[in-house]
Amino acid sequence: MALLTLVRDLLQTPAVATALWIGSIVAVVSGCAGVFTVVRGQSFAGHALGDVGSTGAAAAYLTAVQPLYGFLGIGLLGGLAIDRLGNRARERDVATGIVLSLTMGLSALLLFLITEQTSATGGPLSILFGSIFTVAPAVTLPVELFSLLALGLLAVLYRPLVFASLSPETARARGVRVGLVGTLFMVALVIAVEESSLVAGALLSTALLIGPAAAAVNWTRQIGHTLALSAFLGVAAVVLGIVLSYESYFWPPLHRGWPVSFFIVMLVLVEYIASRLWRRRREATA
């Protein structure tokens, strides 16, 4: 009864309605594209693009636009340069490390504008740290039709992109047109890392991305398998982490509530351990 409850005090209310609904779109593309970005290796861009994208978000704030789209906006200029400078794997860490460093700069001096010009105090730490509650129901539709491209990306790209991330060499040799699935790839990879801003902040949007997708890995080795379960456990820490954040405003301090990032990004750490535990022990009785 106490369950069913609190089922009918979340979707009564409109703000945490809209939370699991954005959280649950967000964690699935999130969870499908972490699945490539772990085995192609670009686990430090997608880290890196989430706070390339706070540069546009803070530029968002400051001139009264949506932040989704100065986080998009931005993310794709930087997930662009990301893959051209990087063209090769060998250069692909530089490549971040530039355009990170330079957008890092400007993120820093527009946030500081933000607190010394304008009333939106709390626009830095929604930034950082991600405000999920607070998402306008506005922005719903425009997250539904950037998550229908990034997941429309990544099943139109998923044999070649399979093929480009495990031999690379192998599958430009074959024909695949490695660089043009690389780019594209880019695209969905930065849709899932700034939606997922929204949710967990721009500092731990890659606990979405990338620990699911890990923990999927370890438990399957059948792609479309890990897939599956990559997005379904990025569900269940949102919407597992936007039901406690909902329940901590009765926990102390009272009336306050613990921040919905901290209990995803605690939930996304079980998982991985959890799964880590399981292969171990799947090996050592092989």
Contents of the next structure:
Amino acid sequence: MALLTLVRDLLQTPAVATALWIGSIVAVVSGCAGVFTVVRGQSFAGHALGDVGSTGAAAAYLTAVQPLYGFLGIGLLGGLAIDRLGNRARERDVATGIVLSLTMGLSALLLFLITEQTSATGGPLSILFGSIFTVAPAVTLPVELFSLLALGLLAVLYRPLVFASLSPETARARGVRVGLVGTLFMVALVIAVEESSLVAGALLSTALLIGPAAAAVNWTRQIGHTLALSAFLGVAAVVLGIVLSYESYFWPPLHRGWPVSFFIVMLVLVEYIASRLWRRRREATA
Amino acid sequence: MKGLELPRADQTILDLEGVRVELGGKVVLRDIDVALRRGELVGVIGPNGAGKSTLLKVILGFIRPSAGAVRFAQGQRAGRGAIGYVPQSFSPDPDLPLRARDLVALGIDGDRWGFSLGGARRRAAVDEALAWVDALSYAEQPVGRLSGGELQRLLVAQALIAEPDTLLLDEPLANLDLRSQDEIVGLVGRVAHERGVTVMLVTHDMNPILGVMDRLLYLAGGRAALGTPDEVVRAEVLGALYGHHVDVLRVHGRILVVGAAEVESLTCEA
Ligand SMILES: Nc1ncnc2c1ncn2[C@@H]1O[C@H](COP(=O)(O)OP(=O)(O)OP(=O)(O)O)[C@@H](O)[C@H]1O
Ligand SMILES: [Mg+2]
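With the form predicted alone already on screen, would you show the form predicted in complex with the partner chain?
Following is the full complex, with the preceding chain placed first.
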């Protein structure tokens, strides 16, 4: 109850209200895409896309473009490159590694230029660790639209995606266009990762993508339930993380407010550990 | 289920003409001329690496032959769901949040976009398919926690529920105990002979399928011979496949092919 009153108070502050809304949408998209990422064994690609996108965000920062478009633009290029270069799981990891190192090299250069040019560390910091409180109201609409696109893609892909993730060969024999399904899923994954990079930072977007999904996988045995629970766990971590971050302004010793990414990641970790413990108990009693 | 059409044994439904397959610079299959008839059950046998799995993948269209052609008969449904396939190996992630019944249900409409709405009829169809392979007892279990034989039976159910015209089974008996072998063989035999589905079944042991097998496809040295077991398992025929002299010995009711790189044991006759 105290939490609810607190959230209601927070909603009075426009910046926080925006953060809660965008954070929740992004958590739902990441939570759903994350389940398929885990099931398909694409966690490495999912993580890499965050770093890849940061190159675009850095370039966007330098050219005064909205970072969301930088994240999405380069993320999409990287994601499609990973998808084209690698067909099988191992090839895909190699392809991911190549795309990752290429863009990280660029990223290092761009971040260096930003600090040189502006003598500010705020840009690189917000790219790497997220900027949920400073997300301009201008990105609310694009985030909503892209999220809708990603969720729509996942809904349309649902059956063939489950089939192709489970067993590509029988899916293909049954008439599933496994390659097309994989590419379209990559688009949804890119949107999920780049949006959560904007919220939680490029380095921590993996936490939102993989954490709630991996926890939900431990708690459920039907993929529909897994998706719902994963989205819920993601939203819970983001909302609670934002609340705690806001509260931490009043905490000693600094009284400056702790980064929201820290809280989100810690909460996701708690969710995951809880799911592991729950699963271990169930298996012990089963 | 499809209406009960009597199989016309002479009707060719699938024709492989001069098929040659090269993988990684190596000739895996050469001069494969094989015509399969509607509603027959063909046992596929041959040593490891002979190209049995490759042959099935050529028919599925996964591998393109470097020469020759795979032709389906006129009027034969091509594409989606026309061929049921059970691959040689399948090991889903242990944590996969998917139940045995979900895996079978994908055979109904797993290729369609969007969600399926479920419903009682769908559930009954899945239950029926699970019953065919005696899998009802583990219908609600997560697939990642099932044994190899349990999974194989589910894959057979998944392939059959799509009502295919052709069924390609890559060593479906390999992980099964004797009772399950008999059940799957009986089921597949009925599917072939009562519903007119053409079945190719890869196995290393002819014994379990002798009762239902119409013809035998023997693969060795990249070549194939097709006929009744008596026509195929002869020193001249197999010698031509292996490309050198082999002996076919019948010892204590077992048929042994000697002179191949290793001794192939085909069957023990009851
Ligand atoms: N992608 C590939 N690239 C190169 N060679 C391949 C490839 N796939 C299969 N081969 C080779 O083709 C040959 C036939 O393989 P295949 O899997 O069809 O044999 P098989 O008869 O099914 O054997 P088994 O009884 O062991 O299942 C083998 O020598 C294998 O090494
Ligand atoms: Mg094989």
